[in-house]
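Single chain ahead, by itself, as structure tokens, in the form predicted on its own.
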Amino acid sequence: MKFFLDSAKLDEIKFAYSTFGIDGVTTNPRHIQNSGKPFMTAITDIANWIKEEGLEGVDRFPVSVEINPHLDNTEEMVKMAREVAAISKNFVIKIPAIEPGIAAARILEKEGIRTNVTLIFSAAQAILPAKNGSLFVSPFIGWKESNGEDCRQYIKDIVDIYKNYGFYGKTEIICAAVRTPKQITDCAVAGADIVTAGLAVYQDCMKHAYTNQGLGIFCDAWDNTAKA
């Protein structure tokens, strides 16, 4: 499984790779607004860094970047795409799983410009982007999760759905709104291709009481060990 990192912020984005390896970025208009900076200039930024660190491909390392939400027709939603999709070879453009969405997404996909259909919270909202060949669907784990729903049914469906009619692998499964370690497992367990998490939840999955409590049994012992 892969692991991407949900953010904006460069310096997030330059931590995260080299402590954890990140595959990827997905962002969306609330992580740009936290980045402080204006949209194009966050976007920019980022796609420096990747030519900076040789990871100019889609294929090695992929950033999805949402248009302008506000957008409701299928002509402005690929005009806007086409823009955006210029600055990097990196890009991939998040459109939301509304019927223009779909479309856009179909055209920009025969266009070569790759997509990520987002704002999934439904198996059935996630059939027809793999259908028409987008790169990446995004079903949303936490905001479900946070009005009691179990999302684990939810992910095995939608990777059985794609197993089912050979989907699997062509478009990725991104289990986005990832809040916990746990929800991470979760979608691991029900094979999904990919998580997109902030930091601090990569950071809390290497927290464990045990691990601190065998630290210190281990620090005490390499202290009271006799000295040569």
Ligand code: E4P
Second form
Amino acid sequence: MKFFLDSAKLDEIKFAYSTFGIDGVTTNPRHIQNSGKPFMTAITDIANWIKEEGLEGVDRFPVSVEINPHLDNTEEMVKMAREVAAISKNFVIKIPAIEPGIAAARILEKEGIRTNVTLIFSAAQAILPAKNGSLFVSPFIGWKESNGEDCRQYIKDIVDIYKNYGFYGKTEIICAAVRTPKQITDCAVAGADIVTAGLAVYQDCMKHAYTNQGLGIFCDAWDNTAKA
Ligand code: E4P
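Given the form predicted on its own, state the structure of the form predicted in complex with this ligand.
Time for the whole complex; same chain goes first.
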């Protein structure tokens, strides 16, 4: 399973790459806002770091960048997507799962600009992006579970549909807005290709009270072992 970092903060991206070996990055307008930088600066800084690290290529380290969410027609979406894609070979254009968005993703994929269809909340919404060759779909987990919905069947349904029709592994399923280690486990068990989450979620994955307790026990044993 691939782990993407859901952040536009360069210091977090660098830390998560060097510490956990994250496989890519996803951003959205909220993450850009939280970076404290203007949109173009935030994404150009990420693109420059990718070059410095020698990670160029969408197959090596994809970075999803969302186009202006106000755009509601295909022509404008495609225009902005082309401008953003021209900045880095690593950029995957994030487009909302609405009718003009599907049409835009279809055009962009034909041009070789890779797309991530986002804001997916039902298995049915995940089918057309796959039929039209999007690289990624982003079904949201955290938002639904905060609303009291258990997402295990929803992810499994998308995985099963993709397996039924040969999309599995071609259009990769990014479980997005993942908030907890339990949700990461659920996505992995269901067979999702990727999870994207904030840094704290990956840090939480490596925490367990018994690990700390066990370290204490082993430290005691180490300290009380017979000395030569
Ligand atoms: C996913 O690709 C999105 O960037 C993200 O998961 C949206 O959720 P959030 O902003 O609530 O984390």
